[in-house]
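The chain below stands alone, shown as structure tokens; this is the form predicted alone.
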Amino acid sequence: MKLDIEGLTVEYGQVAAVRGLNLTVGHGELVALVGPSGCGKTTTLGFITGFIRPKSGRVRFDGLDVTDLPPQRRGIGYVFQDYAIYPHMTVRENIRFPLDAAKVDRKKAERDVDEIAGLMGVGNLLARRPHQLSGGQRQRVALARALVKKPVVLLLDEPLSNLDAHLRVEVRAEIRRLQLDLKMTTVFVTHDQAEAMAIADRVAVMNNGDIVALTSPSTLYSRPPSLFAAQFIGSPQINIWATDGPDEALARRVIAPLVGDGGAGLLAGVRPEHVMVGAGDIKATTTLTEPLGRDFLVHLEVGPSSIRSLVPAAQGALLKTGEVVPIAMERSHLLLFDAATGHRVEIDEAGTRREDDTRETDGGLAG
């Protein structure tokens, strides 16, 4: 099922909280929306469901418009950030219940609830009442009474957020082998980047309710259209220094090999990880230590500039405040932003700027 959203507008009294939103998502594809609160995702979601009615825009599924079929026609699953599942109703019970909504046959309903909940990895657990099941089983009987109906798209609203952290990964892994074991088409919004990078064939930045990136997670976290993209996506976050004001010294000797005018209006952009502690020729001051368990997190200071490095535990370890170290920047893992713009700048070998205006860079299509 490919879904369609064209020029989605949603107001709440004169707030926008979507608007001139486009967004295509692919035959069997998982796309997650990320962005900051209040930048417009579950908004979107509900209008998928049919749950929000927009000032404008119209949803498509496999061309078909249904933007004013009701819910319960438009043939989708969801799943609720707190799962919304019945207490007084048995597992079982909770996942036939869509079946029931629809009057389906209650034979062929409990051979589908016996088939998903085998499925889902709750088929021992069908006499239990919610009460009695810990936070990742609940998560798996909401995702099972979602898809019990055979959805044609599933809407997955910050499924995770309530789970531990271990359980997470181990929930997040299982909707992804399942979705593409279904080839169900899929959107996940997420507050949660690592969550999003993971589970994503693309993810669709937001903010101020638009697109302002959609493309592949590899894409994304290597060559971000835009400053906004690259500073939300990412922890620790991206170093960014300007040519202009306190770190234009830095900032111009960073960028000196790749722009041969200076580099004025310009913002250099280093993930973490690409600086190397240890060796280079610029001085660094160490000024604190994080160890975040496999790497450290180091704060050094170059003159009035900041500068954070993701260096191996070991080396982290070794460490003292107050030293001075020498450092060095992976320059192919330099990025390079329009200051005014906010647009990636790709310089070519004459030296000729040129901005990436675009939200998207692999397939689909962003608003």
Second form
Amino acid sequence: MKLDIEGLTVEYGQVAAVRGLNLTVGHGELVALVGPSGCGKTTTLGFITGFIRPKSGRVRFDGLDVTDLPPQRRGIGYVFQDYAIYPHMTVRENIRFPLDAAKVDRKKAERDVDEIAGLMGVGNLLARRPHQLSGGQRQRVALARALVKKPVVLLLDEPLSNLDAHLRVEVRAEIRRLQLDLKMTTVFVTHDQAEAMAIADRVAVMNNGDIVALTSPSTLYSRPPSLFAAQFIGSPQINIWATDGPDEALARRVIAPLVGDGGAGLLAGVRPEHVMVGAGDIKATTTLTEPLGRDFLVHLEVGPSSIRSLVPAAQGALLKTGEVVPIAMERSHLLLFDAATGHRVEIDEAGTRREDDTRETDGGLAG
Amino acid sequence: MELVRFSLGARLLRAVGVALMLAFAVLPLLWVISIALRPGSQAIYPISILPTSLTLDNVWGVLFGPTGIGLGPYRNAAFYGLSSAVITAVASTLGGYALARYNMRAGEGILVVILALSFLPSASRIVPLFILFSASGLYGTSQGVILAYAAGSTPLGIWLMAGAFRQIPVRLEQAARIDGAGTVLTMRRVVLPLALPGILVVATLAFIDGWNSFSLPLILIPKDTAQPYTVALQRYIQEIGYGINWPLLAAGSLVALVPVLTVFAILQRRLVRVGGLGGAIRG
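Next, report the structure of the form predicted together with the partner chain; the form predicted alone has already been given.
Below: every chain and molecule of the assembly, starting with the one above.
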């Protein structure tokens, strides 16, 4: 099933929560909506379900306009952040509820419940009541209830945020595996950029009520279409230096190999893992080292500018605070942004600047 | 948690206070029982606190004896009370849901007015109701009494049900919608089962209100038609020429206690267990 959202604008009083959003999710594709709180991602989900009435905009399932259908007639599967399992029903009754609502024959309904419960690993919990389940088990029951009626589209609203950290990674992989197996068209809302990157075919970064970047996780990371996306994706955060202002000296030096004119009006961006410590022609002072396990996050200073670098733990452990070390930036991973528009800029052989247009063209799996 | 320790004096004072309140509530009841269960010969001056022998003669007499009021008045009171309970439960559920779920600007104001209404003494309604019922032909009918009871119980009922519905997460209703359930199924399978403890409380309060009601039926029902026991028992105060017939009056009151205590005995666990929502939202 293909999901289309066209020109969605939602206003709460005078405030626009979503402004003119367009999104197409291809059959069997998983698109993650990610962004800071208040960016409009849950509102967008609410529009797909039909609970939120837009000021303008249409939603289509396989080309069929469902904008005016009530939620119960859209055939959506939905997993709430807090699961919203019916507390007075057993697990079996919970999972069977969508089938009861669709007046599915009782015998067939019971078979379907057994099948999906087995698939979700809750087959042995069917007689229990929700308060007897752990968080992870409730999560699976919610997922089973969403999937049992074979929904046209699966919507997941922060489904992992109430789980323990270790369980989160496990369930994330389970959801992805299941989604791929069932070829389920899925929209996954999260505020966690790492989660979005890990699970999605394409990631839609939202800010201020619109999608500001929509592309595959790897492209989003290595060639983010905008400064906002570059800063939102990746931890520790990308280094950004402006060619005017306090970081001018460092910025101009970093981008000098790429631009002849000194790069006025540009921002230079380098991810911490592309700042190499131990060789190079820039002298930096170590101000702090943080062990992160596999890596060390090293904070450095060059004049007034600060730099974050990720180095292997073996190397990081040897660095001392106050030590002056040579550093270098990997030129192939250097990112440039237009300071005025925030768009990523590429510079060709002739030195001509061209703005990234990934936002409009990248289709990912969709097509 | 910090344990608050009272001095011996404070604890004694508190114990005395509690004992006084308890005595105020329980002593009249014990006295009624004491009078009701003693032979009529012991219910005249000089009277003893405790009877020397116990008998059910008075209870039998009030129910089946020649000067008894019979079973009818109890049946009437039960019919009025139960009918009022059903009407109150339905009306309070509908009203409470509307106040809890629909984003009415005046919602809070309406709730306050409703609560204030429920505190008005029923006596304040009697004259207007009498005029209204006389004019509309409801005077003397059981429908009229039931309506009057329900009207008295519904304000508090709406207020209680609004609170009960507010405890049910809207998410559960949305989940039901997404699962394909329309309004009726969402109500029947999700909302009402979760609101059932609240509905039982409201219905119970309405029944007891109706069962115990005295002044409303006294005014709204003419003599000798379908009176509840509260009104019927009056004959032992007014109509007998030899003063008040205390033994039968007490026995009649004692019988009236039975349904009230039975309802509480059956429902107390359900009434207290307001929760029932564990597991809907993350634990």
